[in-house]
Structure formats: structure tokens, C-alpha cells
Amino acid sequence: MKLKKHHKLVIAADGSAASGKTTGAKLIAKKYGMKFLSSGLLYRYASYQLLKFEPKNEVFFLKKKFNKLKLSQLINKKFHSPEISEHTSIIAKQKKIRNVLKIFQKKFAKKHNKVVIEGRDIQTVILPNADIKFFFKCSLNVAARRRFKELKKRNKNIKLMDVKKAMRIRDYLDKKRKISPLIQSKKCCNCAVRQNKY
């Protein structure tokens, strides 16, 4: 498939933690020269900033942060700690905070002609009219081992049990939250479900 510069193409990729959605979305973006954005990293960035600075007005604080945010700022090893993962699920349930990130993601999609955004509510809330939608699935045991291998490189003292627990909590909270829960789009005829076994 060859994409012309002036053609608009929007791809949404959703799925549970460590299900392979980020890897898959990055590969697609690289192959077709598309802009890539990780919704999960945006929330982890927000969580990190809130825990670090403890602002009185979290929404106002995040609005200022995201107005100046550059994608290079999302590359931080500390964003993937179990503490950040658990806190991320907590703030993800707050409508006002979600709206701040929602605005950022929608602006990103409009700014570029060819975009791949991955997360947990991309195909249902952020990009409901995306041209192509993917939904990635993976068992908790496999996902936990994959995430553990990633985190082990940064923290030798981390335990698989703690990683698995944090992921179980986050997936449960994301699926059960009332605002933008983690679900597969029912209206999408282009959804692809992938079961990772590695």
C-alpha cells in the first residue's frame, strides 16, 4: 500500500496493557510514514507530573503542561513504574482530566494527514471515525511477563508479582470505569482482534 502525501489516513489502535498495541501501532506508523502518538504515555506523563508537583488545581496544571508538551518529553523511564501504572488508572476515571488529554489527541490527529494513535478509548471516543481500527488482546500472564522484561532493564529489584498485580488492577479499572471504558468498538467493521502468544 502506497500513501500519497495529500491523502488523509487515521488509524486507531486499542487494547489492554502490554497487549502489543504500541508495538503494532509503531510498526504501522514506521512502514507508512505516519505520525505516532501513544495515549497511554500521555496519561503516564500526566500521572508523573501530578505525583511529582502535587498541584492544588490538577486540571489547570495539566492544561498548561499539555499546551507546551512536545512528544520528546514522553520518553522517560520513570513513566513505566508500577506506582505510575496504578495512579494512571485513578486519574483516567476523572472526566476533567480525560478532557484535557482528549483535546490534545484530537488536535494531534487534525494537525497531521497520516496518524496512528494507540490507547484504550481511541476507536470509541478519540477517533470514532478512524479509517482503520485495531483492537489488541493478550492474556494477563503473557502481558505481565512482557512488561516485566521491559521494566527489569530499568529496575533490577522489580518483581513479576508486583507487575502482574498492577496490570490486573489497571485493566480492571479501565474496563469498569464509567467514562470512556476499555471496550472494542461495536460499530467498526474494520476491527482486527489479535491474540498475542509470545
Second form
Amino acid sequence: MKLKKHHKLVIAADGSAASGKTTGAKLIAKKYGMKFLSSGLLYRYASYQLLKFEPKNEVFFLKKKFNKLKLSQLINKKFHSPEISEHTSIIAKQKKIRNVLKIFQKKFAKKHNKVVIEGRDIQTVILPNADIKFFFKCSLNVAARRRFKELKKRNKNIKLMDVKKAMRIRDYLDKKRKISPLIQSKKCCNCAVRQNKY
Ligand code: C5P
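Now that you have shown the form predicted alone, what about the form predicted together with ligand C5P?
Below: every chain and molecule of the assembly, starting with the one above.
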């Protein structure tokens, strides 16, 4: 598949924690010269800022932060600590917080012709009309071992059992929350590729 500069291509990728969605989405973005966004990083960034500044009005505070957010600010090892991971899935239950991040993601998708966004609610809420939708699945054992290897580099005392338990809880919260849960979209994609648009 050869993409020209003016071609539009929107890809949504969702999946549970450490299911391989970030690696997969990044590879696709690189291969086809697409802009990439990890929405999980946006939630992690929001969690970090809220814990650090404890603002009275969280929505007002986050709106200001996200208005001037640069993607380079999302690269921070601190955002991947077990504490932030846990807190992130708690704030992700709140509609008012999701709405702030939704605006950022929609703007990002609008700004670029070719985009890949990965997360939990991309194919259902953020990019319901995406051309291609991926849903990544991975057994908890494999996902936990993958995450454990990453975390072990920063914390020698971390235990696989604890990583697995935290991931089981996080995946459960992400799948069972009322607002924007992690589910595979029933709505088929536009299938731009199948329509021979490219
Ligand atoms: O993808 P990652 O594991 O970095 O996401 C961290 C957390 O952010 C998830 O466990 C979830 O609670 C939240 N999240 C979300 N919706 C998204 C992306 C992430 O609720 N689209």
C-alpha cells in the first residue's frame, strides 16, 4: 500500500494494558508516515499533574495544561510508575476529565491527514469513523511478564506477582467502567483499504 501526501488515513487501536497496541500502532505509523498518539500517555500525564499540584478545580486546571501541551512533554519515565498507573485508571473513570482529553485527541486527529491513535476508547469514542480499527488481545500472563521486564529495569525489587495483580485490577476497571470502557467496536470501519481507495 503506497500512501500519497494528500491521502487521509485514520487508524484506531485499542487493547488492554501491555497487549502490544503501542508497539503495533507505532510500527504502522512509522511504516506509513503517520502521526502517532498514545492516549494512555495523556491520561498518565493528567494523573501526574493532578497528584503533583492537587488543584481545587481539576477540570479548569487540566484544560489549561492540555491547551499548551506538546507531545514531547509526554516522554517522562515517572509517568510509568505503578503509582501513576493505578491513579490513572481511577481518574479515567471521570467523565469531566475524559472530556478534556477527548478534545485534545479529536483536535490532534483533525490536524493531521494520517493518524494512528491508540488507547481504550479510540474506536468507540475518539475515532468512531476510523478507516481501520485494531483490537489487541493478550493473555494476562504474557502481558504481565512483558510489563515486569520493563519495570524491573527501574526497580530491582519489583515482583512479577504484584505487577500481574495490579494489571488485573487495572484491566478490570478499564473494562467495567460506565463511561468509555475498553470494548471492541461493533461498528465496522469504513474499510477504505477494501474499497480500493489506495
Ligand atoms: O495505555 P496505558 O496503559 O498507558 O493507559 C494507562 C491508563 O489510562 C489505562 O489503564 C486507562 O485507565 C487509561 N486510559 C483510558 N482511555 C484511553 C487510554 C488510557 O481510560 N483511551
